[in-house]
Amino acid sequence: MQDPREAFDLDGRIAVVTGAGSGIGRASAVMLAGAGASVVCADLDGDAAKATAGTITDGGGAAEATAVNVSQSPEVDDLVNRARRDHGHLDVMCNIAGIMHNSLVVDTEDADLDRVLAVNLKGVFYGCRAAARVMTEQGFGSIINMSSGAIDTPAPTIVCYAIAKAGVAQMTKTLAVEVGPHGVRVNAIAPGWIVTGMTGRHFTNPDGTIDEERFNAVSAPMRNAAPLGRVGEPDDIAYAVLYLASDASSFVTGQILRPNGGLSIP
């Protein structure tokens, strides 16, 4: 049996993380680097990606940063191909970049739907396709996609987001079947309610500080509904990313992990 500590060791592995500038993406990039991976931090906000990479290198890890718009397939192809070219291989691809839009179905404009699908669904597709091409050729690799608890628990005003994340879940299963024979694993994570910039828009002041009263009002229903009695932090999801990136999950593919405090139990 492999030493349990070695099973989570990513020393010598190369990981690409989109959406690495903030939230779950940032936490995942730092987590993977902490386990020994060299991380390519990609984000639409190049400065935010650099900040994440700086946090990693300041802590003794290996990282580089690049600005990437995941809604543009040539940019995603270039991201993945450069990682493989510069490092010789690609071990982990984390498709985490995402955006939110709120509107009722009847009020949703075509442009809003297109914008969310371009990032949250097509952007993940582009990352999956580019990584799968590289990984099937090399005969190994782990692709990790970010879905959402919205695929299990309907909520008003997030139709664009929920459609995209449901598509990500099904895409993950389909790709897992296609690339499994080539030694490549594909899984997704469907987080519950996590304290990030995406949820923080409901309780963050203009100066960036947290309004504790608004935070408690917004998060209380989620805490009360979850058997564990709390909401999640980005690191809660980053640990799931680490598991799927590592040899500890070598027999896991086509699955949707649900770190959500028990908020939904399909």
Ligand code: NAP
Given for the second form:
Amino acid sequence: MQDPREAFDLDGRIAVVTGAGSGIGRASAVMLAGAGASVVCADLDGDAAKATAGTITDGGGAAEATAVNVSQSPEVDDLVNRARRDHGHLDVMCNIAGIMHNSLVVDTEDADLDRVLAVNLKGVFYGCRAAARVMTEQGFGSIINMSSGAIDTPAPTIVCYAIAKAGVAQMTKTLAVEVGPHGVRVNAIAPGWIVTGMTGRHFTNPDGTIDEERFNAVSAPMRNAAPLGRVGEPDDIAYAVLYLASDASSFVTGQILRPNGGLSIP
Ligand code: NAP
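The form predicted on its own done, now the form predicted in complex with this ligand:
Zooming out: every chain and molecule, the one shown earlier first.
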């Protein structure tokens, strides 16, 4: 048996993380680097990506930053191909960038649907495709896609988001079947309700501080419905990313992992 600490050791591994400028992507980039990986931090906001890479390098880890718009396939191809060219291989691809949009189906504009699908569905597809091309050729790699608990729990106003995330789950299963024989694993994570910029817009003051009263009011339904009695932090998801990136999950592919405090148990 492999030493358990070695099984989670990412020393010498190269990881690309999209959405690394904030929230779950940022926590995942820091987590992977903490386990020894060299991380390419990519985000629409290049300065935010740089800040994450700076946190990693300040702590003695290895990271670089780049701006990318995941809805543009040439940019995603370039991100992945550059990582492989610069480092010689690509071990981990985390497709984490995502956006939220709220509207009832009857009120949804074509442009809103297009925008959400372009980032949350096609952006993940582009990341999967680019990484799968590189990883099947080299004969190893782990692709990790960010889905959502929204695939299990229908809720009003999140239709664009939910159908994109359901597509991510199905994309994950299909790709896992295609690339497994080439030594490549593909899994998705469907987080519960996590305190990040995405959810924070409901309880963050204009100066960036958290309005505790609004936070408690907004998070109470999720907290109270979860058997573990709390909502999640970005690190709760980053630990799942670490597991799926590491040798500890070497027998795991095509799965949807649900770190959600038990909020939904399908
Ligand atoms: P977040 O804090 O808003 O982080 C999302 C990051 O993605 C931001 O840095 C954002 O940059 C970036 N991004 C947006 N559009 C992009 C694009 N076109 N190209 C590249 N980067 C882009 O949100 P989060 O909660 O950490 O979300 C991370 C992922 O987890 C998302 O896929 C989300 O759907 C998923 N998720 C979140 C929750 C939750 O409760 N928070 C639950 C389930 C799933 P900008 O800030 O510049 O827009």
